[in-house]
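Here we start with a single chain on its own, the form predicted alone, put down as structure tokens.
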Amino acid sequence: MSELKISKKQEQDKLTVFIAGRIDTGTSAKLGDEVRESLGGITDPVLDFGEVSYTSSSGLRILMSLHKTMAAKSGKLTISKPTQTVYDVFDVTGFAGMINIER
């Protein structure tokens, strides 16, 4: 089973979630749960993907769910610093055009 490390930094209404490892079937639910539990009062969370080496379709589903949750709150989910490998997945699947990505 792959390991996913998640840490969070919250300053008032700003939340940054630092993620390291692989986002796959075994870890995507953990990511979704960790982010959702911290969204109270947050409108524009940032997921720092600088140390994410891989994301599977289950990871993409979690990201789309989080994106929809924030859009319903008139907020915006941002993915920052994705590795080239992960960005390529976003690009090929069309996520790069749907979710705010800061390279």
Second form
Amino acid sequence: MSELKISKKQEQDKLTVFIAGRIDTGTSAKLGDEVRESLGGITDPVLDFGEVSYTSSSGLRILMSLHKTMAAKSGKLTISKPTQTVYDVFDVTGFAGMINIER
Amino acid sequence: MKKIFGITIGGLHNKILVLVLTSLFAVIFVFGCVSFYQANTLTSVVSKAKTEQQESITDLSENTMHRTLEDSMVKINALQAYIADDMFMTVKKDVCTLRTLAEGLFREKDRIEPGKVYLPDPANDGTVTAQVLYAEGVDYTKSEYLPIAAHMTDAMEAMYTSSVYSTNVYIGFEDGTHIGVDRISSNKFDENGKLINFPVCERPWYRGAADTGELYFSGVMKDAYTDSVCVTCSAPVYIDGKLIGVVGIDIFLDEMAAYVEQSASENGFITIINDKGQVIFAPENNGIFKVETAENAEDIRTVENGELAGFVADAIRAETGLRTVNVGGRDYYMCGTPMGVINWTTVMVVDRELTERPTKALLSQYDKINEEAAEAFRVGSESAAQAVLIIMVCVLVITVCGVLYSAGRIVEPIESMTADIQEGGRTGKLFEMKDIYKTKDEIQVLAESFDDLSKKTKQYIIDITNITKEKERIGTELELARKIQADMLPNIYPAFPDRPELDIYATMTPAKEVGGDFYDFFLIDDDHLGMVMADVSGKGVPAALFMMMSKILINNYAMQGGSPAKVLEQTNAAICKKNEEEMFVTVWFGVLEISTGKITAANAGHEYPILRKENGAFELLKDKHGFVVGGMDGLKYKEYEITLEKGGELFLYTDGVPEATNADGVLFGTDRLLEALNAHKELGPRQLLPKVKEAVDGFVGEADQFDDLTMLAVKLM
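The structure above corresponds to the form predicted alone; please give the structure of the form predicted in complex with the partner chain next.
First the chain shown before, then all remaining chains and molecules of the complex.
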């Protein structure tokens, strides 16, 4: 099972999660749990996808879930710096039109 | 391991025994060394003390003996000499008296009447009688001396009678006549009855006195008439400077000889030596002094033994005190006291051995006592040693038994435990706590741990067995589910045997037993074919269930004749009503108008379709995308139209194809997909799909298949 490295940086109400590796069926749950446990009081979390080489549909499902959670509390989930491969996935699946992506 | 007498060689039992025995032997060895050392020291001390005591005894005893002997020997000898000398002194006085008497008579001879003298008469035997004797050829009747001397006869007879020692009192004259007084008249005659001639002036006593002119003691000689040993004391008689005769007295020394002879005892004797160094009297066979006749007598002062010669010379001169003289290898104590009158000496001799005898006796007694003590000590030591030996053997036996017993107590539970565990290993029998393990020490803890471990292991095995069974059951069910899923998808080819213009083929290879991908195609009416390619987020049973629901919904809404966008919107709305799990599905849905080749399609977040025109190459069709189905309620989708020319081909797939990854993490990608398709573009769907699968497998190699691999191709003839 491929490894997924997650580190977080929090400055007041601004949370940035740095993600590196492959997001697939085996690692996506870990990503969801890690991000969710730091969401208290956070409205605009940023997921740094700079080191993410691949995301499967399981990863997309986690992103959609997080997106819905943030939307429910009038917040906004942002995915920053995705690679072309990953952005293509976002593009194809329509996520690019739904979630705020900073290239 | 080998066992002897129930003890495992090299086992704990053996090791404990060896350890204890080694310690025991070390202690015994040290004890033995100390005992041996002490015994040696004791023996040497005793031996040294014994030697010292013996020397001390020897010194003390010999010194005491020497002093005592010196004192007594010197005194006794002096007394003996004095007594003998007194005898000679008495005789000497008598002789002097006789001489004075004779001198007085002959000085006054002119005024004295001639007296009468008589020849010996045997009839007078036993009576003290004065008798005349004369030398051969002498006429005694003509003698001028005899008539004068006749007046002395009474005095001579008196002297003879009164003297203890005198055996003959006499007077001889120059004219060869002689008057003697004794009580044996008969012995003056020979066997013929003739009077014996008596050569007066030739007699040694006469010559001695006449020649020396002084008082004279003759040597020891035999009496002229008897065989008795005698000494004569004589003195010359001078009248007006002229010798007229000699007076003399014989002393028989038989008593002295007997005394000397009797003096001989085991260790000592007395001897008398004269002024010439000759032995006068000595006991027979005394080993030192030998009595010889006067002619042969040796002068002891000149013998080879200087010690003896010196001693005798000294003894004649003066009292010697006690001296040690070695003769013939033996030591003798000797002391000599001279007799002043006669110038002889009395020598007392004692074998020095005598003095050593008490010492030797003492030492012998001491040795005996010592030996008895040593024997007692030896016996005591031996019995002590035996006792120690017995005690050691007992200690050894008791220790060995004790060690065997306690080692047994320690080892037995371990051996039993070892056997139980080994049996457990062979037969799978559960290790059980026994009374023998309840030793209240580490063994009990060990046994309890084994017991606990054994129980847990058993439970674990049961659990593992159950889990395995459960896994097998789930595996079976999943296999069943996979079959159900596969059966849900159209999989009989040719799919539409009565529509030869329609060549369609699809495959699905799930990453797990049941997948989240699905495809579908179905005739909505005679001229319209619905085609679905979808990918449910996630995998496994949840994805499969979600996929079933999605498939049925899409099929239902499609069959109701709605446009593709409408069908997806309806499906989305239905899924979003209850989607607690927040799952979604990407769907490409298109409706082919078979008669014209027109395809109306809508894409809900799915991969781009790939289209090939007649005689053209497969190309990616970047269509308009909507969001995934189930992602958000109330989504709207846009439709588009494309044309599938006769001889053209449409290829649909899920992301498992381009996202298949090799061992280096490189994605298969749409470029390689297109390449694979174009390499076999002349093939129909049924042959094309396996080729694509081959290309993907070749690329992926040994790496795991991450995602479901689903493909669909349709060709119009």
